[in-house]
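Given as structure tokens, the chain that follows is alone and in the form predicted on its own.
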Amino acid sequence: MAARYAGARPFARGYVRHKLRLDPVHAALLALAGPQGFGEVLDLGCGRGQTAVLLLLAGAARRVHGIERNRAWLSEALRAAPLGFVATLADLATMPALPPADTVLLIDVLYQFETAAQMALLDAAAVAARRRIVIRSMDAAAGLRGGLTRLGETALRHLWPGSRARINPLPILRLTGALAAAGWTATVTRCAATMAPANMLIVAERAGAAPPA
């Protein structure tokens, strides 16, 4: 899958090549996806596009709508891509509701944000599937692992210019908390990698909701 960026620049290629070798969030998706798989996703701050690329390449998503601000990692997100999928360049802080999809996820993404954003993207999250979220963030309860993977963001910022200047994670159950109050259930497990052990995998899911066509 790392060839489809053979065209992208020298970092690029190395990013995605590390991201699909050592983050476990992307075996995670696909054993979420199952033999039914996620349907139409929304995938906010794409970035690259390697998370959207590996479901349809594996046939985890009939089509892929990715939502990101940085210009440059888009238009490698274009290039790498495979039918099915689609591009906004935008800023999640200030568009005012999201599209429809069967599954909306959040990765790496919410910590990113003030407070008041995060809830409010929740929000608009929580409007926007019809079947699942699915979030990966830090947990700022889980203190020294906590600890750990906010110095090891930090460190790593310099890395990644079109990322937001600010790391704010949140408790987990405070996530939760939003998602059961507008009629989801969550379920927490850990997805986390040796620079970054707090990361948390939140799955919500509506009740009685079908599975995609």
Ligand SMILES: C[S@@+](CC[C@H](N)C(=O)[O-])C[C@H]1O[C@@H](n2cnc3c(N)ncnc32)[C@H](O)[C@@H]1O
Given for the second form:
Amino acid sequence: MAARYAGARPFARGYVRHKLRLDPVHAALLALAGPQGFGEVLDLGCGRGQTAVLLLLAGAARRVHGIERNRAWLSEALRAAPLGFVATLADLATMPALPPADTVLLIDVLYQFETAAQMALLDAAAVAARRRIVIRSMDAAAGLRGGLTRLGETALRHLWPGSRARINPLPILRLTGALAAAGWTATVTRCAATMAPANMLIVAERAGAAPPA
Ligand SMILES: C[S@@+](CC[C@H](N)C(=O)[O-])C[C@H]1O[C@@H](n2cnc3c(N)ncnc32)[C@H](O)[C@@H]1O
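So that was the form predicted on its own. Now I'd like the form predicted in complex with this ligand, please.
To see the whole picture, the full complex is given below, headed by that same chain.
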């Protein structure tokens, strides 16, 4: 699957290869999708699109709509993706509403927003998702693990200025509380790589939602 990025810049090729090899989120997503799949997916802050490519190639998504504000990364996603990927170049902080989808993904994105914008994006995801919302974020309340994860993210922000607008993780309980208030049931599991030990996966299901057709 990393071969789909053969035409990308060397850094992007290496990034995708290492990300796919080292980050447990990809196996977690495939397991979660199961034989039924995620249906139509909205991948918010899709970056270079490796999650979309993986889900489409594995048959775990029927279609993926990636929304991303970094033009260069979105171009790499579009070049690598198979049929079924559509992309929108946009700033999620200024989108009044999100298009509907069976599954909404927010993988390593929320903590880059100001607090009010995070909660607004979560609310918009809760309206857009027909069935499931999958979020990975670092837990601000995770003590030493939280501190280490924040340190790693801050280092990456200095290494690649512009890659992260801010590092503003909220306590996971605040996110799950907002989801519960919007009528979703959430489960939380650790989904952490060595460099980011406080990363948690929130899987929220809408009660009584029909499986994707
Ligand atoms: C750490 S990366 C994660 C990318 C991807 N979700 C993944 O799992 O590899 C965070 C992504 O969110 C995007 N992002 C951050 N703020 C955004 C905003 N306001 N609008 C759209 N995309 C944003 C960044 O450009 C970046 O691609």
